[in-house]
Every structure is written in C-alpha cells, then in structure tokens.
Amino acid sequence: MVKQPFEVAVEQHGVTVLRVCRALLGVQDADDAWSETFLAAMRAYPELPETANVEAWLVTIARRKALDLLRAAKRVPLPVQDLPEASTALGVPGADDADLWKLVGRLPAKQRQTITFRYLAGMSYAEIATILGGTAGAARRASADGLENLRKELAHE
C-alpha cells in the first residue's frame, strides 16, 4: 500500500474532521481547530506509517486540538455581551435538528464524544476506543448510554 499525498488526505477527511471539531467546539472555534489539525498533521504526515488509518489519526489530532482550544478558552476572559451567534449548516448533517444537538451538547463528555465520533465521523467502536482510551466495549456502552439519555430527554419535551 502506497501512502497517498497529503492533499488527498485533506480532501478525503477534511469534512469529517470539521464535523468532529464543530461537534466538540461550535462553529467559531471549530474552524481554528480544523486549521491547527491539518497544520500539525502536515508536519507529522511523512512519519505516519503507510498502513495507518489516516481518518482515525486525523480525528485524534482534531480531538486534541479541540481540547487545547477548550483549555485555552478557560484561561482567557471573554467580553460579556449577549449577541446572537449566527450558525451555519456547513459540515453539520441534520443541521435543522438544533434541539437535538443542544441535547447532545449536554451529555457527559464521554457519551457526547462517542456519539460524535460514531454518528458524525462514522467511526467504529474500536477506532473510538483508540482515540478516547479504553475498550471498544466501553465505547459502545458510552454510546448506548448517551442514546438512552437522549431518548429520555426527547420524551420529556
């Protein structure tokens, strides 16, 4: 197997990485995380083994960049002014399901991440376990718990 050029990896997996970044961060910070993900990936890509799962590797980098941005945001004071944030549907499947995604955003971190990786990025539970740590069974359990919590919340609405 010959490793494809980096530009091809960006074309093939760019949308998936953007979806993951948006699910974890929101629209504004997601674009920054997406850019930082591919800058870091471009530097490391020559060392990536040819047999590596490029999508899982990129999602792992995206998750780490998202966490970096979340940590950095906690340290920076934000100006307080309640302006409505315009959202875009770019890269968000089912973007008309805003209420559902608000509920997903309220899930515990591991449930939210497994649902994001499984249903937005289309990753297997084994790939999710590689990213989050733990086993594929634990990732499946967290996803099932998250779905159950979503069903309960939707039943109350």
The other form holds:
Amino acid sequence: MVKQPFEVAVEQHGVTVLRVCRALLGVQDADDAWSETFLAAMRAYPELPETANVEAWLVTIARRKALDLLRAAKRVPLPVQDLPEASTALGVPGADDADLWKLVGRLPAKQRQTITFRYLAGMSYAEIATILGGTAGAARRASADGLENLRKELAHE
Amino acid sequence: MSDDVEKLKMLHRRLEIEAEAQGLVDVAYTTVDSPVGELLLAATPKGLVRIAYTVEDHDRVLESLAEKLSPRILRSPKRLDLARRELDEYFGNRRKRFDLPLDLSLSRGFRQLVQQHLPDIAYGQTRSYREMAEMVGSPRAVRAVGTACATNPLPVVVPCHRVLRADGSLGGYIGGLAAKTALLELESAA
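Next up, the form predicted in complex with the partner chain, please; the one we just looked at was the form predicted alone.
Whole complex next, starting from this chain.
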C-alpha cells in the first residue's frame, strides 16, 4: 500500500476534523484547532505507518489540539460542561438538528465525546476506546447512556 | 452545506500559508488550463519538478511524487505562480525561452544529462534523436536519448517535443502526438 499525498487526507477528512473540533470547542476556536491539527499531522505524516487509519489518527490529533486550546484559554482544564452556544452548524449542515447537538453539548463529558466520535467521526467503539481510554465496552455503554439521556431530554422539550 | 464548503476552502488557504511558512510543503502543486489540456504543475522548494498532461492521470502522478519525493504534498498554487505565468506567455506566443528554477531530481544520470541539454534546441527548431545523441557527446546512444525524452518529467518547459525521428516523423510524446503537433505548430507560427 502506497501512502497517499497529504492533500488527499485534507480533502477526505477535512470535514470530519472540523465537526470534531466544533463538537469539542466553539465555532471560532474550531478553526484554530483545525489548522493546528493539519499542521501537526503534515509534520508527522511521513512517519505514519502506511496501514494506519488516517481518519482515526487525525481525530486523535484534533482532540488533543482542542484540549490544548481549552487549557490555553484557561477554561476548566478538562471536559467543559457546556458547549458554546454558537455550535449550531453541527451534524448534517442545514438540517434542523441544531437543538439536538445543543443537547449533546450538555451531556457529561464522556458521553458527549463518545457520541461525537461515534456519530460525527463515524469511529468504531474500539477506536474510541484507544482515544478516550477504557474499553470498547465502556465506550459503547457511555454512548448508550448518552443516547438515553438525549431521548429523555427530547421528551421534555 | 455550502457554508462548510466555503469554510473548508478558507481553512485550506490558511493551511497553505502556514504550512509553507513552517517549511512543511515538500511538494506544492496546482493545475492550469492550456491549449494542450489541463496541466499539473508541481514544485519543490528548489524549483519546478513535474509537469503532467491529463493522459498521464494527475492523481497517479501525485501518488508517484509521494513515493519518489515525499508524501508531504499540498495543493498550494502560490509556489507555481511564476511557472504559470511563463507558460501563459509561452502559449500566448510571448515567450520563447523558460527562465525559472527547475528541479531535475526525478531523473538521474544520462537521462538527466539529456534533459539538461534539451533547452539547447532553440524555439521553433527541431533535432533528430541521433543529433541529440551527438549533442550530448554519445552519438551511439540514440535509443537512450529516446528514453530520456519519453521520461522527461518537465514536458513543454524542457522541450522534448523538439526532438523528432530522422525521417521527420514525430516519434512518441508523453502528452500524445496531438499535443506534440500543437506545440510544434505554435512554435513555427511565431
């Protein structure tokens, strides 16, 4: 298997990385996280094994860069409880699921991150576990708990 | 959706600028329209390294550059501004000689030697493969000259189209015979 030009990674995964950044940060900071992610990725790209899952690798970097930005902004060091209100362009753009993603932003950190990686980045529970720590089973439970909470919230609305 | 498309374009332009500033772009490329079809232009920090015709399959050419040079390849048109301008002038009959830094590192040995001497054939002139072999001091290496022309990584700018068979017929061309004819007609009309 031959490694693709880096441009292919930007073209294929730029949207996913942007959505992950927006799910973890606000719209403004998401741009900075996106840039930092692809600069760091481009720097390390020649050393990436040819068999690696490029998307999962980029999402891992994006998460790290997003957390760096959160810390730099002197917000709560780890998981924020609330996503910034501005993050409305998430999910399927143009679709009326902005409210849904607002609710996702209010979920406990682990549930929110798991749902983000699962449904925005399309990652498997095993891949999510390698990023968040813990087991694939724990990731699956966090995701299920998150969905359950979302259902309750939606029923309240 | 169109919002995200615009946003990603903006982010890509920002990436081009920042990656270039940090020295991360080993190969920058763009595509340009020309009378001989869409051309892929690629450059290293040293200079223009590859021009490719559409028949060569641009995606495949980029993959080959990733393998031979570096996978740190980004669509970044700015580095190709000078090449694009000189090609425009050439196709507009306003330029007879290319004057821009070239990176011949995709070729080695005899092939590179031949490619270095191809610009010695003046605009509008042609040489046979045999004459070209004599020009580089290896009169019997006619076939190797043919290979050097066929593997020229910088067609148009390195004018392998000015080398013909001894009987005046076209011989081969990396961009196809129609492209070779078009370039020769362009130069003879000027």
